[in-house]
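Next up: just one chain, as structure tokens, the form predicted alone.
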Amino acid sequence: MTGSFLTTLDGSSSGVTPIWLMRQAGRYLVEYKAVRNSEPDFISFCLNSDKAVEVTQQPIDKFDFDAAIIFSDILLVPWAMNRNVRFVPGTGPLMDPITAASDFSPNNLDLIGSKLSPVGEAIQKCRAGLANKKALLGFAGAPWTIITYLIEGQSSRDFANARKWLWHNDRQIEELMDTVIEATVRFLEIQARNGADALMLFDSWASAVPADRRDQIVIKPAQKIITELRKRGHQQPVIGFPKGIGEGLLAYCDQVDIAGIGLDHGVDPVWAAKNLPSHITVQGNLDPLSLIDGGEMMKTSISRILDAFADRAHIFNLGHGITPETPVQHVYDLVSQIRGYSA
């Protein structure tokens, strides 16, 4: 397979800056909402392989992005392992919080293959329907991010309960981490085996980890996942996205065998271009809220990012997911500017 996304992720110059956007299949598209409203709940939607393929393809058809990301959710892993995950309108994801590592039992790991097989079916169908030059990404939540939901039972502003576990339940954190790592590997395996061209590991709440625990909680688990995937025969390139760790990106890039590093919008692209290893492709990092107003300020920010990464492999993306209130025309404007860019 060829295409600017995979060529760039491999570290080579493809002559163009490939584009895709986190949450590019989402509520800012009326086409997405029409399909979403046909399912009674969000998990049923994610596990309907035909509908997952339809919404995965929508932004490719509309904006001609260089990569599709399979429509799924990081919380399918705890759902598959019987944590009663549900998505409540106006509230967000909820699940039964754990009180001990044994609540997330390794005895439930075998449920992942059967309960999440529709994700593999969607990957197969989507890969068959995409143009050869378009890449298809699979993804999973990184262990710490999954652990925050397991302990808190929902999202949180400061993840106080999960952070308390770091200080008061160190042995149990290690036990829990081992189970979550294996669960994550199995979920990524389903996607890799069924045709994903690349994989992404979202550590959306990595910023909550104290700096002196990053190696244990963020970096080593990411590397363990990649090492295990390689042992099991899956060679797809991996993009890491440890959101909000600032200078910790240096250690992450040095110690995790990633092909690409996702940058949140808090990272200065000039600093990143100068300091991150040149063999790692950078991905990012426009503030998604700039797309709401669009206009010259958005265009100036896009140009700054493109200029900063002009001399290295760069995949254009946002610093986090696109928001539901984003005007579609502003996405067209973004794509037009990037396609017309020349350093």
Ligand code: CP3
The other form holds:
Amino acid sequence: MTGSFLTTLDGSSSGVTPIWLMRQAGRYLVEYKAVRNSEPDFISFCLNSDKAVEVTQQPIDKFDFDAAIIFSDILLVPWAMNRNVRFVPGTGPLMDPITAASDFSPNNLDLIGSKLSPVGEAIQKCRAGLANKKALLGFAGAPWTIITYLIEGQSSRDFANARKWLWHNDRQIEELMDTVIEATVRFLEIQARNGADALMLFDSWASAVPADRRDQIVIKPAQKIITELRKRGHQQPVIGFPKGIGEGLLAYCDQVDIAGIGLDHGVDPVWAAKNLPSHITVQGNLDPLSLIDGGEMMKTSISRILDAFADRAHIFNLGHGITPETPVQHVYDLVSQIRGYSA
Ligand code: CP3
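Right, the form predicted alone is done; let's see the coordinates for the form predicted together with the ligand.
To see the whole picture, the full complex is given below, headed by that same chain.
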């Protein structure tokens, strides 16, 4: 595949800025909702490879994005390992919180390969149906983000229970971390083996990790995952997304062998352009909420990002997932502004 996405992720700044958006398959699209409503249970939906392929393809057909991201979820990993994950409409994901590391037993690791094989099938079908120049991304949650769900049992405002474990149960955190790392590697391997062109590691709640524990909880686990993938023969470029770690991006970029770094909307693109290592491609970082109003303010914000990254390899994206209330017209506006830009 030699499209602009992979070339840019490889470090070339070719004058064209590739675009894709986190959560580009989602509830802001009526087409998505129609397929989604045909499968009331979210996990069955993710594991129905034909439906997953259909919704993965929708935003590519509609907006001509440069990359598709396989429709799946980071919480399929705890689900596969027998945590009772369910998605409750209006509430989000729920599971019974673990009370000890042994509740997430390494004895269940083999279930990843068997229960998540539909994600591999979806990747194969998707790759076969996509134009050559479009990249297909696979993804997983980074260990800390998965651990927050295991311990909290749901999304959380401040992740107080997970953070308490960091201080109170350090041994158990280490044990849990080892299991989650192996589970994540296996989930990514399924995707790599079946044709994902690049892999993204979502550490959506990295901002909750105290700065002095980032190395142990965010950086080393990400690096271990990449080292394991390489050892097992998978060479796909990886994009790290340690959301909300501010100055911690410097250590992350320095110590994790990533091709790209996802930037959240809290990062000043001018700072990032100047301070992040030039061999790492930057991806981001428009505030997804700017798309709700669109118009001039969104336009100015997009221009500022494009200008800041004009001299380096940059993949345009949002700073987090697109929200359900986003008007589709504003996505068209965003795409046409970026396609019309020349540095
Ligand atoms: O288009 C894409 O980006 C690919 C699909 C994708 C989904 N989840 C589908 C989904 C991706 C990359 C994810 C990752 C994911 N899932 C993350 C990390 C990225 C981030 O946003 O920070 C996290 C934390 C999750 C866990 C998760 N899954 C939550 C918190 C929710 C509920 C959110 C909500 O808005 O209700 C989900 C469900 C989910 N995963 C939806 C989608 C499109 C919405 C549910 C639905 O359609 O019914």
